[in-house]
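Encoded as structure tokens, the following chain is the form predicted alone, with no partner shown.
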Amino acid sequence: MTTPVFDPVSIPVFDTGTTARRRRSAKWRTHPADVLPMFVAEMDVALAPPVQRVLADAVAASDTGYAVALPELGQALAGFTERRWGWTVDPGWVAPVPDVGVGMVEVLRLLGAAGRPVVFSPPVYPPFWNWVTEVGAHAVEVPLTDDGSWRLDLPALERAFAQRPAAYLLCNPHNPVGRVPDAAELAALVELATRYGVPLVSDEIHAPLTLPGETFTPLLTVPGAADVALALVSASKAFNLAGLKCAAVVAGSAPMHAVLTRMPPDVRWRAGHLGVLASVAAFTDGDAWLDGLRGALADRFDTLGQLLAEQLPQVRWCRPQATFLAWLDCRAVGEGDAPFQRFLQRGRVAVEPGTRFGAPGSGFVRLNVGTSHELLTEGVARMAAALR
């Protein structure tokens, strides 16, 4: 697929400090008012105009009842995946869920994970552990390679797959390291899953935020993957809609769609009506805004690189290929949660402690750059001051 050209006219508007603090979400209410929050994965960005319009129209019409997600959600998602990645999705093989976490838990139940091992690769999004626990399974950790490349450790995964776990949970693109697995790496994963009969469940919530010049490969487009895998997708991260509650599980073959047909019937009613409306609008008419956001985030990472080089040279990082999250190696500052504590207590800036993402995150922190230049600059300056 041709990567859309970045149009600077469509750059989304990021809140400054004054306007951002008017928000009442978790990002701005978790810490005291003197703490600059750069931890949780939500952005300080104005909604895409198509999303603003559909929500305003719904509120004006008092249209706030139960959601009927299908067929519109499946159709909008199919159009979006075809345009962005050449991924042909059958709208009839899309199952609505409230969010990716709920979808993951329900899929694990359908796969019979209770009492069995479920494999994933830290450092990874912290709820992966919670999802496994919630279904009564037990986690088997196969860390990403520790050579700085953060690739899947395929030999270690083969050893884990040989034990016939209930599933492998993939994070594609990977949160927190920001890496987008390439097609060859995913093909090797699919070959292992096929050989050992291990279902794959891919969390692809950050896929629309693959940065300009990088290539995202949807797992279900890899040859053979549709027979062993399901994907979880949402507009929530890319379009900043987490509070509206709408995501989808996607199948690519009849056998995997048959798994989704066993979804508890009440799950369809747990998605939010406003979330469905916003997601359909985003997937249908949000391309220009999204391309502007991707360009703006690339610019934020340029700024971050400059600020770190100038003010925090002891902190190392690898520029991410996707997301609005930077994975910072602060082991020169300290191990465990020491960097997080110093930044919070001395600098009054809240980042995410690397240990939340598993043992390989010791000495790392995750920083959210989905904010204004003003707040990003202030955040790094506070972090630098905390180390002086």
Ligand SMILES: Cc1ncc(COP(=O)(O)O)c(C=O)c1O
The other form holds:
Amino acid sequence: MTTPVFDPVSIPVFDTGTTARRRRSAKWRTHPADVLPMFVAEMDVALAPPVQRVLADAVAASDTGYAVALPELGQALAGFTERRWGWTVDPGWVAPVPDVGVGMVEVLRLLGAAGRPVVFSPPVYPPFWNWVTEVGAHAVEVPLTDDGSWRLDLPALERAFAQRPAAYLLCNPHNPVGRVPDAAELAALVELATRYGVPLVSDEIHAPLTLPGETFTPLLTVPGAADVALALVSASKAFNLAGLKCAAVVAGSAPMHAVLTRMPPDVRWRAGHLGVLASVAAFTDGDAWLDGLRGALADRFDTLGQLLAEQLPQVRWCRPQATFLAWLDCRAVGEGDAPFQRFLQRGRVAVEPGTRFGAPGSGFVRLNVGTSHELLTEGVARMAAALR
Ligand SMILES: Cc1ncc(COP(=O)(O)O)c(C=O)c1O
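Rather than the form predicted alone that you just supplied, could I have the structure of the form predicted in complex with the named molecule?
Every component of the complex follows; first up is the chain already shown.
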């Protein structure tokens, strides 16, 4: 781990090459030590000072028992969503879950998805397929538009919704393409869902990482959405807390809250106590640090754009509106559907293979820029060297 930094001005502190390798998380232990990992969605950043403090205090007090998430988690989340997006969340309609994946699986069970179709839009975060399979449902893919704009394909979604699937899983903002669906697009989605009686489940884990100048629309703020939709939220991506296990399912109407009340009672015992403490601190006192982080990520994307233009002009990309993930079109580098192998084998840099995100990812890779300027520069240099 990096040395804790209690930064009074809340400027995010990123690891350098020396400090990053002290971490023992999946990002740093999946590949041999000579590989620079830029794949899994963890950032190389020191924790936000309010989060560091609450965790250090809990460990010092041996306060490591079971979590009691409510009411604090719901209240902290409601404060955050109101301040950031004007989204009024009722803290009583927030259900704690260990992580977004568990929350999604539990919600699919509550919606009676077993044996039925569940629709989502690749290229998308690979566990979308696994979650659907885990509950015994079957995946129906309605890809994002393939004209480079990566929008929801509303006519194709209408055809899929007419088959009365158990749910549509929205990725908002969308991983890996980094797009934030706009309010009109979401309104059209809600209209379709209402017309065909299809519940919507919105994975909003990347929402706090909407970049400066871009607008995130929480699905439940779209008129009519609260009657048909649930949202999954977490501090874990933006504040780098994935290992601490805390997320939440949010309802915005009495009928959808009634769905959540059928959640198995043991689920709340599975959330991590440290995750709850950290999430409450992040949602309550993390705004300044988060804004600093968003600025730093925008700077990384500027750097990436320059580095790609100089060193990898054959790689095309579209600057994301959110997340710390860049979706790189490597179809012109001539490695078929698996350019990541060449980057790994010859460049010793690990990026996510595009095909993990579904067939539309063929020829793409996903690069994690949630790191220092130094490591990002080294990563792109390794990719460029791999193609020489
Ligand atoms: C869109 C999306 N949803 C969910 C997750 C996983 O969240 P969790 O670790 O809370 O299950 C990720 C992780 O990167 C993600 O990108």
